[in-house]
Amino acid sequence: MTKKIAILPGDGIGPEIMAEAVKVIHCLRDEYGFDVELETAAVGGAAYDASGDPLPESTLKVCHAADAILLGAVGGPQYESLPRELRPEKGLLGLRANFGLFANLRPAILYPELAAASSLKAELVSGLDLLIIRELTGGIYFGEPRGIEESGNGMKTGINTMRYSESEVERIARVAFEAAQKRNKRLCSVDKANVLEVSELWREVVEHVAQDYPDVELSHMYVDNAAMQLVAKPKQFDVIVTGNLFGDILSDIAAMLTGSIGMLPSASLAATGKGMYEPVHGSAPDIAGKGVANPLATILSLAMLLRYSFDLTELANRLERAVGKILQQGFRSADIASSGESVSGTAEIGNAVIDALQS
C-alpha cells in the first residue's frame, strides 16, 4: 500500500535540509521499492507570508491525508514582532495539538567518529546512547490561565500555568516504559517533586504505572540534578521521561553531548500511531541560504519515520547505517567538524548518504 508523507519545509534552513531528505526518499523509492507519495505544504513563517496564517487549513488538510509528517524548522527574527497567535511557532504547536502528538522521542547517540566534537571528554561520552521521552501537549506550554495582565498599580504580571492530569502522565509513562523494555530496561523519571505539586502527581502516577512493568528498573531524579548528571555522567541514563518544559531543556543539553544539535532527530507520536518527525535544531536563520546546514538530523528523523510510522525497521536501519558510513568516510558539516577537518555543504552530505545507500 502506498504511504503518504506530508512534507513541511518551513523556514530558515528548513527548505535546504528538507530538500536533502526528499532526495533520500526518492532514493529509497528507486533502490528499495519504498512505495510513497509526497505532498508539500507551508507552515510557520512561510505559511504566514503566503496566507497570513502560520497553520492554514490547506496545510492541515494535507497533513490529515498523510500517514506521517516530515517537518523542517519554523521561525525567524522577522516574525518576532507579530502577535503571538500569528508567530511561526504557533503553527508548530497547532500541529501537535491538532494531531494529539503527545509523545516526543529524542534519541541522543554519539557516533564514534564525532567523539571529538562533543562538548565533553571522549571517555565520558564514548558509547553514549540514550533516549529522552518528553510529554509534548501538556504542561506549562499549554496550561491555562496564561497571559500578561495589568495590575492596579500600573505594573504588568506574566502568568503561565503548569498543569498535568493523571491520564496525561499515565499515557506518556507507558510510552516510556515500553521504550525501556526494548532497550536496557532502565527508566529515569525527571520531575521537581520537592517544590511542585504537579510533579508530586507526576511521580505518584509514574510509580503506579511501574507496577505493570516489573522488568523495568525505575528511578526518579529532580530536574536540576538531571541537568547536572547529563554533563557529568551521561552514560548512566538509558531512557528519561519528563514533562514538556523539562524535556525541552534536557534534550538540548543532550544534543551537545552528541557533537551538535544538528545530529539530533525526533519523533512526535499520537495515540493513533500517527507521527510528526523533525530535527531538534531550529531554523538557524543566520546560515539560511548558504548551503552549509547539516541535513543529518532531518535524514535521521526520516529513519525514525520509517521505523515508528511505517514499521519499516530494516529500511530505517539501512538509512542509519548509511549516515554512520559517511561519517566514517570523513564527511562533516561545519557544526560537527573538528579543527583541520574538511567541511562539506548541505547538498554534498545529502548526496553522500545517497551514495552510501546505493553501494
The other form holds:
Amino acid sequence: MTKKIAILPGDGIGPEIMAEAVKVIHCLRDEYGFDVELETAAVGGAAYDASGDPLPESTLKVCHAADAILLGAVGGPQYESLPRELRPEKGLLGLRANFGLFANLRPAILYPELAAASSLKAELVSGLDLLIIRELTGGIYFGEPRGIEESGNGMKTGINTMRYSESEVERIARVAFEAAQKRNKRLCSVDKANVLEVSELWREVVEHVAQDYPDVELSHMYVDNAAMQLVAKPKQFDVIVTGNLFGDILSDIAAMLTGSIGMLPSASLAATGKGMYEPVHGSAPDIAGKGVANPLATILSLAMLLRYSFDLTELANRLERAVGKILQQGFRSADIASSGESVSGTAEIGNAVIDALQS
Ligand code: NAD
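Now show me the form predicted in complex with nicotinamide-adenine-dinucleotide (NAD); what you just gave was the form predicted on its own.
Zooming out: every chain and molecule, the one shown earlier first.
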C-alpha cells in the first residue's frame, strides 16, 4: 500500500535540508520500489508568515492524512518578539500534542571517521551507537499541582510534581523493549528509585513488562550513575529508557558525545503508530540560505521513519550504510570537517548519499 509522508520543511535551513531528504525519498522510490506519496505543508515561522498561525488547520489536515511526518526545523530571530502562542515553537508543540507523541527516540551514533569531533577521547566513543528513549508527555514537566505559591509570610514556594501512572510507564517501556529487539537486545532503564517513589513504581512496571520480552536483557541504573557512565564508558549502552526530565538531560549529554549536531536524528512516536521525525538541531539562522547546512541529520531521520513507522528495516539499514559510506569517502559539510579537510555543500552531500544508494 502507498505510504504517505507529510513533509514540513519549516524555517531557516529547514527547506534546504528537506530538499535533500526529498531527493533521497525519490531515489528510494525509483531504485528500491518504496511506494510513497509526499505532501508538503508549512509549519512554524513559514506558516505564521503565510497564514498568521504557526500550525494552521490545513497543515494539521495534511499530517492527519499522512502515515508519518518528516520535519525540518522551526524558529528564527524574527519571530522572537511574537506572543508565545504565535511563535514557531508552538507549531512543534502543537504537533506533539495533537498526535500524542509520547515516545522520543534519540540515537547517538558516532561514525568512526568523525571521532575527532567528540569532546571525549576517540577510543571511548569511536563506533558509539546508542539509543535514548525518553518519555515525552508526562512526568514532572506536566504533573499537577504546579506553580509558585505565596505563603502568608511573603515567602514564595515553587512547586512541580513528578508523576507517572502505570499505563504511561508501560507504554514507553514497550516502545523501548521493541526498539531493543530491533538492535542489540540490551535495555537499561534509568530512574532514581533509591529516592523517588515515582521511580520505584517505574522500575516495578518495567520489570513486569520485561516478562513479555525474554530475548531482551534488562538492567537498571540510577540517573546520577547513568550520567557518569555515559561520559566514562558510553559504549556499554545499547538502548536506554527513561522519564521526561532525566531523558531531557541524558539525551543532551549523549548528543555532545558525538560532537556534531548536524548528524543527529530523532523520532517522536504515538501509540497509534504515527511518528514525527526530525533532526535534533534547530533552524540554524546563522547559516540559512547559504547552502552549507549538513542534511545528514534529516536524512538519518528519514531512515528512522522507514524503520519505526513503516517497519522497512532493510531499506533503513541501506540508507544508514549509504551515509556511512559517504563519510568513508571523505564527504564533509562544514560542521563536521576537521581542519584541512575539503568541505561539501548541502546539495553535494545529498547527491553523494544518492550516488551511494545507487552503487
Ligand atoms: P541550532 O541547532 O539551530 O544551531 C546551533 C548551531 O549549530 C549553529 O551554529 C548552527 O549553524 C549549527 N547547526 C545546526 N544545525 C546544523 C546543520 N544541519 N548543519 C550545520 N550546522 C548546523 O540552535 P539555535 O541557534 O540555538 O537555534 C536557532 C533557532 O532554532 C531558534 O529559533 C530555536 O528556537 C530553533 N530551534 C528549533 C528546534 C526544532 O525545530 N526542533 C530545535 C532547536 C532550536
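Positions refer to the first chain, counted from 1. All values derive from a computational prediction rather than experimental measurement. By rigid core we mean the largest C-alpha set that fits within 1.5 Å across both forms.
Novice: If the chain is split into two rigid parts moving between the two forms, is K290 assigned to the same part as V323?
Specialist: Same rigid body, so yes.
Novice: Suppose I asked you to quantify the rigid-body motion between the two forms; what rotation angle in degrees does the smaller part show?
Specialist: From C-alpha superpositions, the smaller part turns by 19 degrees.
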